[in-house]
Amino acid sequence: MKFQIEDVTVYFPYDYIYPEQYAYMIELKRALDAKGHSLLEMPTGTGKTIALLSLITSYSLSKPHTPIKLIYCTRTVHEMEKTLAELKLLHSYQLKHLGPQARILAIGLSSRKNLCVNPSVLAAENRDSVDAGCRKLTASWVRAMAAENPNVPTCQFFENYERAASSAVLPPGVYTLQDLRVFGKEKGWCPYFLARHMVQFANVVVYSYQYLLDPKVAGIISKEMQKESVVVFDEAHNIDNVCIEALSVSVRRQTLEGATRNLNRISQEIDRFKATDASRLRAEYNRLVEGLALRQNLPISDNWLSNPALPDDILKEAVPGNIRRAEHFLHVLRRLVQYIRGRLDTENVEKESPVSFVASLNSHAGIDQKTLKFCYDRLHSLMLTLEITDTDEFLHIQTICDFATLVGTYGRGFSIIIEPFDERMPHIPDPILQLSCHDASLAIKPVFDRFQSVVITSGTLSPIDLYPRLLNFHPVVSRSFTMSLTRDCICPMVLTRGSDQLPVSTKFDMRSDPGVVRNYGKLLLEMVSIVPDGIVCFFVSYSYMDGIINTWNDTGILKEIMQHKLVFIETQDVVETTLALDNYRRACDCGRGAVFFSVARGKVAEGIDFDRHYGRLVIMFGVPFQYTLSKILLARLEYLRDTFQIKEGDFLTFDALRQAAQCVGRVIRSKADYGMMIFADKRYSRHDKRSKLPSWILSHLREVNLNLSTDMALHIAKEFLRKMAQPHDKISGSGRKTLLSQEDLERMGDGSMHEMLY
């Protein structure tokens, strides 16, 4: 269907549109017109992705003189593929209506591991080894050697791509990662470097958050992006954590041992070069005297990770004299490693600011702040001079130089925390030094400053007013949408006590109470006997889940549950969890039904959908607060309180409830779906906790379901399932339209649209 939103003709590839999709498009257009940033919360399963894509591509088509580029950031490769599949459908629809003028180029960009087609490189097991394998075949000095000696191995795909030079382009179209690999194999070109090259010309680019937020990667990949771009962060409820991780570094004993090995190897390489080709080191020294002007014009295959500090904070001046010579730089790094090793030999937890750390480093090891700032760039220059290709072997020294550069660059918003052991296992010494960033706005600030519109969107952004404070920006549009349904297919309940009227909660003083554990077990046992198909249970942590399952096993509750349904458990091992999920799905498919035990903040809670019969009920056992004694969390809370005036309790509750909403939101993935949500903890009945849930869940949470015991919840569940089993009219049941056709949109003036949505 196609329809008008003010001056834009929107092409939408389906015959019907949900009212909330239409409202979402109107708000999104307002933000684009204002050239400002927006925060939009839209319930899961209501077609958020297609609404975004159709509006932004149509908006771009309606302004052919000033086309805008769409940069769409996802969290996982799976989400990236789903987005590109939706875009393919939309693109073919636009071509049908508009012909050749609707042509666009849209590509997904991922790491070499997902795009490489050279079998010898792909044989490596992890991402860093694939990157290094690629560098061994494509580095400029390797190719120069191969030109003289044909026995030196190179990558055929990269050589063909280089030979094709300016004719190596992608024709217009929408390319998923698979399409890029197929195209690369057909032409004999390297898909990874082709995609990297085409990013600057593409109308739509879909890639991971890190490519914009992590300065090490963004400095290489995203520096060519035009200012006239719209950046979309999808599923962005955890965006503050991604920003913080991008600027945090942790150093353990293994890192220091690895760094020492790296330094010995670099030292051998320097000696070898001195004997065979001393002019290279001299040329590098002269270049450094003139300033680090080399970085800009490197061949694409030599480009290594960029500086870990943000672009505005990097010094534009010559490298200090004391680290220009390679041997002197190695001495500085050895002293730094030695100093950190000394700091790790501590009995107590220590916390200090980067400023005092740098001062103490200067007095003990004689390394000043300016030297630290240049560590990363100087290491990069040295590795290029020494022609080192197996970069995966040098990750440890890279980490040390990352740490040094960040400590030297930033004084505020960071802390250095040294812990002699993990608090959960105090008898095992495992010292760790962490440079932890507390200010999420640091990493995202360059994105807000640089691009004209940034859209942050997800199914759980409540309370929506906290995000502008955490990320320190001013959205022009900030809205939360509810779900329009023909029937009440979501049934949230708050369970505060068991059948014996004892309160249930995972509060620290209550969680190991046998009464609570027994009531949780009884609740699950009652539910497995009446709910068909799949049930998903989320616990607050792995240790709590292990403890509860052991107790249920000892008391025989688990055996009774197994008589109704099979039980599968998420573990910290990815392979085991994937296997458990596959078998869980098989059990649901064959009608036996199953229970899946999972953990909030785990892999499953973040990315796996339990739609249709894979999830008819989700039980959230407890409130998933972070581990509140964590030193890093305490330091961050203190920073948020002092800088942004966000109270500790507010932030912790907000964080716990966005995780809970993320867990229970897994069951509804479309409007034809139905499911129940049980929040099993007495704290959810309190208004200050409950009110932080997304509005689309709250609008279905009735007063009578706020303070239930197990037997009452059982009764409500039976009623709900009976009601859902009745046939229903998909178009409209309650007089409110939940699917709009093109005629409906044309007929309605703006006023009646408004009534219908709110």
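Rigid core: the largest C-alpha set superposing within 1.5 Å between the two forms. Residue numbers count along the first chain shown, from 1. Keep in mind it's a predicted model, so treat the numbers as computed, not measured. First, how it differs from the form predicted in complex with its partner chain.
- If you fit the rigid core between the two forms, you'll see the Cα of residue 137 move by less than 2 angstroms.
- Taking 2 Å as the criterion, residue 402 does not count as shifted between the two forms: its C-alpha moves by less than this amount when the rigid core is aligned.
- Superposition on the rigid core between the two forms places the CA atom of residue 530 2 Å or more away from its counterpart.
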Second form
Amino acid sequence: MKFQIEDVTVYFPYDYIYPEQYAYMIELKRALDAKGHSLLEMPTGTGKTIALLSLITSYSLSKPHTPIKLIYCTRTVHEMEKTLAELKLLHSYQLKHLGPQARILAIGLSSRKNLCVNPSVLAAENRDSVDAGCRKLTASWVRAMAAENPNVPTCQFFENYERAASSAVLPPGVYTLQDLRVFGKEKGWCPYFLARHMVQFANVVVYSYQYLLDPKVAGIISKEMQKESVVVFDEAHNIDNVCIEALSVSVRRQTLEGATRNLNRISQEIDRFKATDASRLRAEYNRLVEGLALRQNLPISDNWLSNPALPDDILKEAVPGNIRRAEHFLHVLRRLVQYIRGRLDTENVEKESPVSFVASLNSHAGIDQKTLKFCYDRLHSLMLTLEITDTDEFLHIQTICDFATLVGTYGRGFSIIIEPFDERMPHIPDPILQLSCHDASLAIKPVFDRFQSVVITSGTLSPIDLYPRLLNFHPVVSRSFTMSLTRDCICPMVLTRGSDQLPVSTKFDMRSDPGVVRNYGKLLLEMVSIVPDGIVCFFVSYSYMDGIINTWNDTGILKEIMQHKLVFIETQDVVETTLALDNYRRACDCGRGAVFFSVARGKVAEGIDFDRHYGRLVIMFGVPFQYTLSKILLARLEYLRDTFQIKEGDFLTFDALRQAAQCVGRVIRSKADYGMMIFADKRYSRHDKRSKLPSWILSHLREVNLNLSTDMALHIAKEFLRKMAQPHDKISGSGRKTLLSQEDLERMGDGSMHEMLY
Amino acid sequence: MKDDIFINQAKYIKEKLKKSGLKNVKLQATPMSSSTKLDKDKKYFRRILCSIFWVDLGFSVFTFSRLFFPLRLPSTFSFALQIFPSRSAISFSHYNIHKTMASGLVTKRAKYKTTIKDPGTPGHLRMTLEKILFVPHNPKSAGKLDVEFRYIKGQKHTKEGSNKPPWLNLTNNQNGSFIFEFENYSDLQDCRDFVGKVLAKSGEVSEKPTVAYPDEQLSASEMELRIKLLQEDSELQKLHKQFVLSGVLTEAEFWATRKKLLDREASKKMKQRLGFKSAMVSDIKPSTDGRTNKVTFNLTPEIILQIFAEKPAVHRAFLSYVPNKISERNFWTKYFRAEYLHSTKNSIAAAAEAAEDEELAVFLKQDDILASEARKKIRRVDPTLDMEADEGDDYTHLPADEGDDYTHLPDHGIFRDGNKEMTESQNELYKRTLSQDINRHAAVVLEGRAVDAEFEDTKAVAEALAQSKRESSNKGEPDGDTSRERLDRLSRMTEIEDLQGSNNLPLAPLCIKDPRDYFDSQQANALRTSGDALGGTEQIKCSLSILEVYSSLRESISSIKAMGWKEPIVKPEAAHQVFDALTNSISNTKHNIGKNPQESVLDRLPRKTKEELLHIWTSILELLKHFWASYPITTSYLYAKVNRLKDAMSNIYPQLEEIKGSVPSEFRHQVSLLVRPMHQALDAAIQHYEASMQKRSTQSGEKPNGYV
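Having gone through the form predicted alone, I am curious about the other one (the form predicted in complex with its partner chain); can you provide its structure?
Now the complete complex, all chains and molecules, led by this one.
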């Protein structure tokens, strides 16, 4: 369908549109007009992504003289693929209606690991080995060597790409990662470097948060994005965590040992170079005297992760004299490692600010703040000079340099925490030094400053006024949309008691109570026997899940569950989890359904949809609070209280409930879909907890469903499922419309629209 | 037929074939081997591939896999295929033969007529493979006839259901004809078939061999489907035998009411296979004898197959160690010892044991085959699920060490919280979690069993599994296909379904073996939930006058006309209520008397009586279905059908009485309760029949011309 929002003609690839999608587009359009940032909360299952894509592409089509670029950030690769698939649908629709002028170039960008087509490189297991494998074949000195000696292996795809030079471009279209790989294979060009190159020209770029938020990556990839871009952070409810994680580093014993090994290796290399090719080291020295402006003239394949600190905070000046020589720099690093090792040998938990840490470092090891600041770039330069390609071996020393640079750069918003052991297992010495960032606004600030519109959107952004404070920005539009439903297709319930009327909870003192575990098991067992298709269970932590599954296995509950449905479990092994999920889906497709055990805050809860028959019921066992004794969390809470006047308890509840809402929100994808949500913990019945849930769940949470026992919940579930099994009409006759056709949209002028929508 | 007769199957078949004049037919075992070459020399066919599907007493079905040939197989119960040279079409109809047709010889009572008007000479018609012989009862009458078959060119006959008597008209090559009037249609059919067969065999294939029933042009696959259905469903088979073979219903009529079955079955094609048990293998609890410390594990080939499928490393070890290195008994002892070590969750002990015993170590270590398989599989995973790909973009969580790559991130306590459990990383190798086992188990169950046959010997099990694995890996990965499939799935995932027209998802049809199970469980559920809902059928009183009903119907029709089908015809709530009431009453009719909801009255009857009752009930249902479907009677064909049905129904009364009489007295009351509704249903049908007959006769009185 095609309709008009003010001066923009919007092309929407479906015959109908939800009213909230329409309203969403209007708000988004206003934000784009105002060239400001926006914060939009819309329930899951209302087609946020397509509304966003549809409006922004249409917006830029309607203003051909000032084209805007869309930078769409997703949390995960599979969301990236999904977004691109939706964009494909939209693009073909626009092509059909507008012809060739609607052509755009849209690409997804990921790491080498996901884009590489060279089988010898791809054989490596993790990202860093793939990166190193690629560098081994494509680094400039390797290629120079290969030019002289044909026995040196190079990457055919990269060579072809280089040879094609400026003619190596992607024709317009929408490219998923898979498409890029296929295209690369066909042409014989390296898809990774091709995509990196095309990012500057693409109309739509879809990539991970990290590529924009993590200064290490953003410095290379997102450097040249124009200001007239719209940046979208989808599923952004966790954006504050991503921001602080991007600027946090932790150092353990193993890191230090590895770093020492790396330093030895580097010093060997230096000796070798001194003997054979001393001129290179001298050339490097001279370059450093002139300043560290070396990144600009590096060939693309030599690019590395850039400085972990934010671009504005890096001093544009020459490297201090005491680390210009390679040996001297090495000495500095050795002293640094030695100092940190000494600090790790502490008996007590220590917490200090970066300023005092730097001061004590200066007095004990004689390393000043400026030197620390340059550590990372100096190491990078040295490794290039030494022509080190197996970068995956040098991760430890890089971590140390990351830490040094961050600690030298920032004085506020950070703290350094040294724990001699994990307090959950105090008898095992496992010292860890963590530089943790508390201020989420630091990492995202350059993004807000640089781009004209930043859209932060998710299904759960409640309370919506908290985010501007956490991220320190001023949205021009901040709205939360509710969901209009044809029928009551979600059924949230709060279960507080088992069938024996004993309360259930994952509160610390109750969680290992066998009665609670048994009641949880019975709940699942009952539900498994009446709910068709898929059931998803979320637990508060891996260890709790493991424990409860073991207990169920011993008591035979698990066996009984298996008689009804197959069981799949999320583990910490990503590969296994992925396979388990795939199998879960296939089991649901077969018709008998399955149960998936997962962990709130885990990878599955963050990114996988359990829509339609893949999830008819979600059970949230417990309230997913963070581990409150964690020193980092305590430090962050303290910071939040001091800076933003956010109470600790409020933040913890907010954080737990947004996770819970996120988990249960996975079941619904469209209004034709339906699903039940059970919050199985007595604490959910308390008003202060419950009220933090997003309004679209709260509005369906009826008063009678607030304090249920297992058998009552069972009864309600049966009634609900029977009701949902009846045929329903999509366009409800009574009351407000929940689906709008093109005529509906045309009929409502700007005036009457508001009555229809709100 | 009642006598016990032992029949050698092969011999029996050969005999049968010989009797029906197919001496030269070559037999081919089924399934036919694909390498067999077919001759190309014959005129209409290459070769008949007779495969005997199943042979039970006097009941044989022949399927012809490839090409078809006129053939008739007379037998006591004939379920025969008449096959025309038209290669693709096959007429599949059944014929009822009351008297055993002697091989190549048919004798029937008939009247011979020279013309249609001729009242006819009563006598016996004898047909052999060579000639037709008509002998009048009255030896003096002139109607004697002796014609050789080779002069017969073709045959015509009156259709069953038309209001003409059963006539068979044989034309000879001088354009003359012999007309026989039979006593009933079945005789006609016998003769017709016989003539058809003989004509075809002698090579003089008539242009229109028979005027078959209009709808009976079936493809071979449809026919096979029907046979398969009959084979799979013994109840259906029974009904088929009872009605079709006894002539109450024709083949076409029988299947007409089961079109859906045929359709769905045709689209399904694949048979359901038995899968693995959903219980985990680790659930095999050892049995102890209580006095000693000995535990006994019971292993069956089934369990072993499952163990092998779930743990490829054990499978590999079995193939390489047994029986050369260690005995099978030792092998399994070690295996269970390893399992026991796992269950104690003592990874240090496991490591120590593994160091001592290399075979034991195989069971204790992580399964390396699984790991490599996982890496292969991950490439085929739905891209919307591929979380492994994420790791590539995650620059925050730099892995530092293998084995503890998650320790770097602030973990929010989801990895370890409050649990004092600790494992040392060097024993990681011997740590296998329950979750992994469960996932693996579920995956194997989902995949289904690769090996179908039953095995007695574990060695055979192991080898068969290895074989099937090799095959599947040889098949390789058709890369293009899987990636396209991935993309298809992806695009399906992205579409928002209710914003556009529906696209049909590939759904597997629901196959409920026995619907009674479903209703029983429904009923059990209903009883459990309603509990004190008294379980009684509360009649919903409706007092609507006809006028009201009519007006409301009119209203709704006019509103539909005006507005189109905007709303569902039935309100969801109403539909729900009706559905509830229905399931309730269904279960109630059966269970009202039973005190225990799980046990119905039927279950308490003697087995034989129960089966008989159920069988009669299904046959009554079948008959009634056809009976009521034939009203209003518009053609004489239907008229004849109704007559047949009525006869069959009246035959049931004595059967019911017999059952009633045969049960022990304590059940008699219950049986009569059960029988009553059957009686009522039959009574209603017969009443209706009689009423309509009366009407008909008065009508035909008014129209003496027999206007139909």
